[in-house]
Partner chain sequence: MSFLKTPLWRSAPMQMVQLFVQIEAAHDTVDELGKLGLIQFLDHNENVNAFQRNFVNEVKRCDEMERKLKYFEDSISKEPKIAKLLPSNLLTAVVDDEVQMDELEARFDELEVELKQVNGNQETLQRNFNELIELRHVLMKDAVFFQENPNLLEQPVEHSAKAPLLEENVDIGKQGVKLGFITGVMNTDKMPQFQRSLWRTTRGNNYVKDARIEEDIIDPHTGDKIAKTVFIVFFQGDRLAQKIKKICESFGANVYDCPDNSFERSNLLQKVSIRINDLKEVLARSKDHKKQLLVGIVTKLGSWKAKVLKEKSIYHTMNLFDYDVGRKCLIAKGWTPKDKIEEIQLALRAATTRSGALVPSVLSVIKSHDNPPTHFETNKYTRSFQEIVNAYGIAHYREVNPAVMTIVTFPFLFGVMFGDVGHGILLLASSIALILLEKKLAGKKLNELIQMPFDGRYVLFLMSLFSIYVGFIYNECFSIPMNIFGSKWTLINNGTAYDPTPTGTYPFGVDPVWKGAPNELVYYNSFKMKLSVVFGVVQMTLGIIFSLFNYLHMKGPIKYVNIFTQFIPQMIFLWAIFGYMSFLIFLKWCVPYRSMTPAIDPPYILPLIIDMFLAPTTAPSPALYTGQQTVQFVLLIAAFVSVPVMLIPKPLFLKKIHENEVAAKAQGHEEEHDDEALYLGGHGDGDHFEMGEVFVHQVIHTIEFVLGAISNTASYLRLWALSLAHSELSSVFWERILVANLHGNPFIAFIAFAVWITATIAVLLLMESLSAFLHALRLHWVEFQNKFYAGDGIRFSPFAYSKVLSGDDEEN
Amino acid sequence: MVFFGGRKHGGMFTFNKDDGYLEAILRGFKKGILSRADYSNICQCDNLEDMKMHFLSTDYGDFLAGEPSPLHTTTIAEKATQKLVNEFNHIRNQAVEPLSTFMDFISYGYMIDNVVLLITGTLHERDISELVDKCHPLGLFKSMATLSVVHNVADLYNNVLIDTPLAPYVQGCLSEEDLDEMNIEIIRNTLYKAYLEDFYKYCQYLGGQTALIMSDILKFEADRRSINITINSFGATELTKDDREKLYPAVGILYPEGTSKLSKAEDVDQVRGVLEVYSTYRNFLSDQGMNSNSERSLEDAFFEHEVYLNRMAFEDQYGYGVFYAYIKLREQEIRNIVWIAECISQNMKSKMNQYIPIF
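In the form predicted alone, what does the structure of this chain look like on its own?
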């Protein structure tokens, strides 16, 4: 969908000329990811003020300084996310082509979530300023400044969306009428399908270690979306099997044979049967994983495998996979911190160890 005419990154002998410094900074950031010992210490905290004190001895430092008591988990999540955004922007602002475009591709996924939030809010006549506050900071775009003129979906489409980096996806997949009539999750998955396919093609265009590492990561992301679309569509009368198949990304281990079978599945057992022949996903839909009483959900299985793939990206060099992997690992760390903080706040320490360790 997007024309790739820029230059490619260097190989083993020339990569460091443009990107070595930023990769070194990123690997320094990676050293600050919480260790198992840090998680063990955090889990022994009796309240959120104790957590705040423990963070002083980690890479998070005094990121909660100045926050009034009592602390709330939402505050911790916002401040931790802002720290991640600052690190992302520090690298993005110094990046040159093609790393700068690669970093932009990372932000497009968050832009899609923000666009879907804006569409949903506009349809329900929510206050625009309230919606902007809820947008993910990694997915902000310049045309958000024009949101004050938005009064309906038509304004949003014509004055905002067509001026975003997502415009090729929006114009290629959706019309103004679709925003008003189509189910919001179908809009989200339609945009994500176009985005993932485009990102995958760009990584293949870059070649080298970037194509090698990002191929595995993006194929998994595409498969995860295909599996979730299938399971979530059971019982959804407005989504036919043909419509479901159109939402599957044309990328992934499951594509095309597995996704073709998924489109015909009518219940979770049939999905399990499709995944049975793929060793990567064979245990994701085990009886334990789908049991509502089980501590390990399907979502947990996805997160665990995502952490594994992103962790393995750091075993390689001379590619951009580490820049994507770092963002995703930090996101998982934030989910872990919020989970532990919620367990402490609600005095549910028996469930506290259900986080997903990273290193």
The other form holds:
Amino acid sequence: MVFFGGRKHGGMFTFNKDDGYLEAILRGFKKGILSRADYSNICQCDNLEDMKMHFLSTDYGDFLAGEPSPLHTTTIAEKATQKLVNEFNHIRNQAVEPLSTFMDFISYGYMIDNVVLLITGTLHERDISELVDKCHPLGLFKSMATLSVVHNVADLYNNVLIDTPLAPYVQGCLSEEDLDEMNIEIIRNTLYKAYLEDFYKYCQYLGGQTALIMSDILKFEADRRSINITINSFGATELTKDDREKLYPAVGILYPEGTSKLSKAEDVDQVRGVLEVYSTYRNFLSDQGMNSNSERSLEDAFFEHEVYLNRMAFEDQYGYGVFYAYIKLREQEIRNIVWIAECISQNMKSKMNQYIPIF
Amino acid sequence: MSFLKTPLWRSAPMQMVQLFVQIEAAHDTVDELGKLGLIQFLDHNENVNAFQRNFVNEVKRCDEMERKLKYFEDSISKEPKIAKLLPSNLLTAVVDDEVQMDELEARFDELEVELKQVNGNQETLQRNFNELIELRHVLMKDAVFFQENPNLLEQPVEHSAKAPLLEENVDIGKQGVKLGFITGVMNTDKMPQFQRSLWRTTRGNNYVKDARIEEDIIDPHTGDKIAKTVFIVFFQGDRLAQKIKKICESFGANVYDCPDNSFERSNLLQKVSIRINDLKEVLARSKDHKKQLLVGIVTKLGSWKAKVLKEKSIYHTMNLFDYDVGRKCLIAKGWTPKDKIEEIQLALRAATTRSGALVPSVLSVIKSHDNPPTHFETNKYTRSFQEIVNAYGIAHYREVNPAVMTIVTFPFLFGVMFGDVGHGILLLASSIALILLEKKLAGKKLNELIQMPFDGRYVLFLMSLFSIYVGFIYNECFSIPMNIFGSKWTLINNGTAYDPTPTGTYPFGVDPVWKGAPNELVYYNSFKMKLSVVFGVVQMTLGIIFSLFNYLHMKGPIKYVNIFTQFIPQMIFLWAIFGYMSFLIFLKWCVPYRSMTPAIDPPYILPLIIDMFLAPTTAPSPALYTGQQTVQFVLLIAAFVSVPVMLIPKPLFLKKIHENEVAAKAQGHEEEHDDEALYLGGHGDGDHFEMGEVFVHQVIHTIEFVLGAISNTASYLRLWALSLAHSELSSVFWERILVANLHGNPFIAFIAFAVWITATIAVLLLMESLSAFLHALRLHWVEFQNKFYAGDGIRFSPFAYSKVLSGDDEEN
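For the form predicted together with the partner chain instead of the form predicted alone, what are the coordinates?
To see the whole picture, the full complex is given below, headed by that same chain.
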């Protein structure tokens, strides 16, 4: 058992004393998630200003009030994310152990994304301050800006990540190689693998309903990554099958049998064959066949299942699953809003209904 | 009974009206109606999304203008001197009706562009200025630093023939070392992280020195002051230079070139100082320009804001209307008080002339079966009492309004619990102060703790008057009895006992000798307890009488059903038991048992009442009057009989009435709807009638009343309990804190007085009065109002500018 420090929460006995208030706030926030009626109203908008009008009657309120017309999709996304971040910080700042650590774990995922974004950006000689602006605000850390001087993975670890909570995750991928596109993807996946495993262990350590709910969600997350890695590696030949297997997280429904089969897969058909055995994933690949936009549809299937799992988390009490689920649902909602807003501004009304409804 | 005619007694009769307004005249019409504030519009387009309504573009324009105004306001509030001129209250803002929105919009656009330009210029200037200031600091700090460490920057020892060969290697550390350095300025809070990053990147091969800049630098963008620090990094080699530069960049540091030798440095410093002075002048001028611009805006801001808010509310209201495209007119529907229709028509006419529309607007009165909203015309005196009732529930349309009685009974019951002349006078002083400050404080946003007593200043005023009055009856002033008329009890036996027969009755209130007597508590308790019960019975009776007024106001047979199966048995039940008890209380007060021959002990009332229930056949002893047993037996029977009368007939009658209605409808007779009558309960509404439901309802009502009559009477004993607590507390404060410490040491006496006055104010005047207030509130809401008050109405909230501008309207 990994020792995480801190303390476990006392389950039903002390949950309300420690986290009841925050959970109540969170469930209040959850009430503000857009309903189907809201979506169908938003879909009727002719332009982004109309959307702004409609948001007035939702939980978003006047979050766009200070923005001059004409609005842009990016502004909406930015402001909506800002709202989510404010809510997250509000809860995080009031959380006590072990909820605070749990919420920190949530933000590590965003940190990994930010690290990867920054490295990719510096590889392409982009301006660092511009890149920092693009980072997800939940995953900011102090030494982030220093990433611009990094040239290889060891540097990355020694100069930057050593001060962040991500440090333990890097140990698996230390090498003196220079950074390139391929490397970065491997770093991302290695970090994510380590992160997911660590988070999973932490949730198991917390036990109770948290373990129950989060293991479902994290297992799915891990499986999604494994499947994605497999499918994405088909084009890129540089990744050997052994290396690929190393990137699969050691949690999930697929692990270990499914992942070992996945590592031997050569094309999408074989992946489908592997997934056939697992009732949860059986339909993800099979019904689309080999048509051209199967990639996109697989993504959608994943998102839909994620939303389903996160929604289920709210059926439960006395666990931290809801905190994770809320952030993810809001994120999906922002993706939906951006999708609809893009459709409106680019006049692609026919594609508008491809958003993933949440409640 | 002229008080029954006051507008407070029943809510104003409402009328549903329909307006047909030509599209050209619509804006002006809504404007006029907004000024009047007498009509509550109903939403015609409930199923239409906010952004699909007719006048949504106008609303958006107003939003945009509001945003610009907000931008102006933000800019203004950054200048503390001008910010004082910002309008605090929009209600008083003078609005120029002549100004067209288009003009304003253009004006705002111009101003926004100008302001943005000015802000931009100023930002650039400020940035340049900051850079110079920072550079100056860098030069100065570096100079100091180099002076302290003179050999850090020295050129490495020259490799020339002239150099002494032997001494060359003495200082090995300096040989061949060319230390480069980078210097700059960054935010102080980033320094530790910066140093750590440097250390990690250079693997410790660097030397950082930093010095805090004493003055704060103004951030050109936000205008905030930021603490900054000058740093200088020494390193070796070009590759490190690249890296360090990148790190500086990523930490947002401003890097400056600093010359190597001191001569150039001082030269540069001079140049920089000159430029700073130049720039200061330019900056001051640009600030002046900005100030002028803002002053120009701030004088108009209030009226602009009011105008835009009004415009926005007009279009919001027009969005509620139905747009008849064919006839080019808007159809509005809304509630208005019946007697104000004239005023509305005048306003409509005025609006038509103002807009120059060809077709005048039409107001037609229509019938509605919806429940009209409840509207009471209040003045500043009655408003707070009405709010006390409203806090429980808005009265049903045309229901008897308990606020009328609350005006007197509420402060009175408070006084019974808070009876003390001294405390009353202090309370009176504060309430009078609030009333005198009325003009000054009205309309302002006050502190929450002041706002509440200020809103209830007239309640407070009456409460204090009544507590002074009751204080005289209890004869207590800060718990001290006042011997105003001279006690009627005389001391005998050399002042060791009182003559058992007083010389007379004390003219008003309690004789002062009771205070401090050994049987003081027994005397006061008996008095206050009985008083509480009597007040309770009286107030509950009043409640039942109010229910009679409600029944009288109903239409059709239900009126008589209610009177005979509700009002009369309820009255009988209450009075047969508790009315009789009150009668006994008065009887006991009036009859001098001790001076009767033979002298007897006064009978206890409570056992007597209990015996009346438990042993109705045995004769009471001692008998208070002749025929007591018969009277009690009859009363008991009456009380028992009234319960089934309350319970059984009403549901049967309701069923019958409902059947008749259905039959009448089948024959085509539509019952006439009187919009001033009271429709309560809703049993016979529509075609749906569930006998079981109605009966259960009636059972609950009856049980509530019967049990309530007992428990509510007991509940009035809180009057006694609270007043006992109050007087005990104040006498404890007086005796234990003040009087006990008044002997000898004047300093201790002074302290004691301070403690006493603090305790009096904090505990008695604030906490005790709050508790007495809450108990009075409870007695009104529960014990009084549950006898008759439905309180399920909807508040009349007309479209009014006064509401829009004061920000009460949440929607806008």
